[in-house]
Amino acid sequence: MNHSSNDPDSEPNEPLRYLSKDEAAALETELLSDYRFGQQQLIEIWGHACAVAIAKAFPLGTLAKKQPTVLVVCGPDQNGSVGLVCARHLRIFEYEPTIFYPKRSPQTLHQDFTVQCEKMDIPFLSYLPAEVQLINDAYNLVIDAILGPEADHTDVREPYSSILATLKQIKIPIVSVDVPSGWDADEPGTDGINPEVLISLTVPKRCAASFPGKHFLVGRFLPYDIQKKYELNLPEYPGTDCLIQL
């Protein structure tokens, strides 16, 4: 439990709760409406913490290639914006991100994050190479910030269906943000990409309950009352870290 109760005699070490897609959406709505968090604020918190998690999972000195190249694939909605923020912070951490953002959102918020990346001289790809080996040769890893938990995994449309088909074939590690793209947020993935690392935002989703790879939980900001309401039983984060490996 992460200070979700003021009772010193409350039971510690209760199992971390994995939320359904609907529960996670309700929690986020409550953060935005009742607790007055801003969407831009949340995306910035998440994106920064994702970059920190990636730096822990793949330190600069351990990358296979001489150049610390990273491909960040961004979808059109909130997960895509988290990817944009993550790319910006990775650039500050001296990685060399490249962004593929095929369908840019018309919303001002998402456009702002795009401009921030452009001002950091982060390159944007105009297309994703169909030749998988080109991706394997050019990058150390791929960050999947394509489809969030709200996406309908049974109806993935172009260009994302083709992107996922390509990502299924690559040999370099994939890091997925919140939910691996193409997975049902409520069920473990059976037919989709196979990430080596998963970064859950705020709370883990049910699909991550049996995730076999490295699993990070990021976003150490939840008010104690909301932790208690949803019975999250969050783990104790180490020191002042904004993330924990589960």
Second form
There are 2 protein chains.
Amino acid sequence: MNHSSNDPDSEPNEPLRYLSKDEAAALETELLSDYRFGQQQLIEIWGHACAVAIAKAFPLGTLAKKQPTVLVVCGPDQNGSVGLVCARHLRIFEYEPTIFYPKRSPQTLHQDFTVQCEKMDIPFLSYLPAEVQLINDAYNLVIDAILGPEADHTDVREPYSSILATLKQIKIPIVSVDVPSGWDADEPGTDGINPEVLISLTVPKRCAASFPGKHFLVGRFLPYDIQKKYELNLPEYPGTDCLIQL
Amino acid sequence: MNHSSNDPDSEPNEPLRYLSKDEAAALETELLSDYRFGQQQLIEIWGHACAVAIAKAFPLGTLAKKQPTVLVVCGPDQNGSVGLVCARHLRIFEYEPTIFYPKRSPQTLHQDFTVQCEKMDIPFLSYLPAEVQLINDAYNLVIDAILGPEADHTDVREPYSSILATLKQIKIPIVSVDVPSGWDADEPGTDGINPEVLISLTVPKRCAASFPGKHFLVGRFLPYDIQKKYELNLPEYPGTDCLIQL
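Now that you have shown the form predicted alone, what about the form predicted together with another copy of the chain?
After this comes the whole thing, all chains and molecules, with the earlier chain placed first.
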């Protein structure tokens, strides 16, 4: 057997495909039902790799502030749990994450990820300062783990609409998980937040096709058959790395 | 905050502690109940990191045989599922794992990990060749993910007693996951299998204290409080690495 790391039969020069949100949702459903991956397992893989990507984009020694502070803003669903796992691994990597998680999921799965962070003594904010200067001064960067590709960008409700209004004004870098919150996953955002770094989970979505910042792909576990079915033409991850910069 | 990566209050020169099997079991119970880690989550973390350790100890370009074949022998419980996850990531890293999993667990958790391997087209052997030369010729190495620290080494039953008898005779390197199968977790084995590489999961057990081969520690997620409670004095993992060679 001699093949590229991702799809034995793909032509090496086929371009990477950016999936629509419907395709991305179908792929994830297939992973969970047919391939029997678990949500807990996938969220752990993604959250860990997000922390590695953040450490690569913003190494400890290069941060603007003396303390390696990071604000992780978590939404109510899966994207938020990826943020929680990411915060936990950032703590392990010696960053100082603070979590803002305004609406906690009632699901045990998400609650477990929350307890894991609490037990790591990661502080949780009870509200987000409305004064953006306070955020700029306190943190080196903000991780946007608020809304995923499934969110309806035309109908962002409170508290997330206010949070996004604040994040649009901050001066420190934003790292978005999977899809910048408030963007339609199917097209680049025009008046939403403006992340410096985007971390695509498993497959890049259409909105990332012309992303001007640093773009990482994480989630190196996708079975070859499903890569082929969706004609992903993923690039090769180097060595045993869990991420690739596109 | 300025502290070592593992325990802010430990003296840097305190020696690493090797836990008894009772301590290791208590620590794991605490992780699952108090810290609300999930078994699926931990098995994924461990299995992935085992594959990274194997790729580090036996890089693709250095294998004795033309094909990067690896035989992964999986036991009936958690250690076996770590082996399944390890095999899946080895496949992602372009090795060619083959799995021997003689007694499949009836638990959904373990079955899901099995299906994930089957769906990656990883072959499963229906029996282990009794002729050791066939194993020596077909594979570059054997991963022993058979028995964990909880197993009673004085009462290893079939099919595992025959498998261990075969593995004692093979000439290719063995990599053991957590505890070499057939050893007492509390003391070095004398007449068991003789692995070249040992991968300790989360904390090293007493049997590893004088292990003469390559010894990796994986499972970089342990909350600082629990590290302190068990006075582990873990060494610092470099950068964002998921493993450390002891």
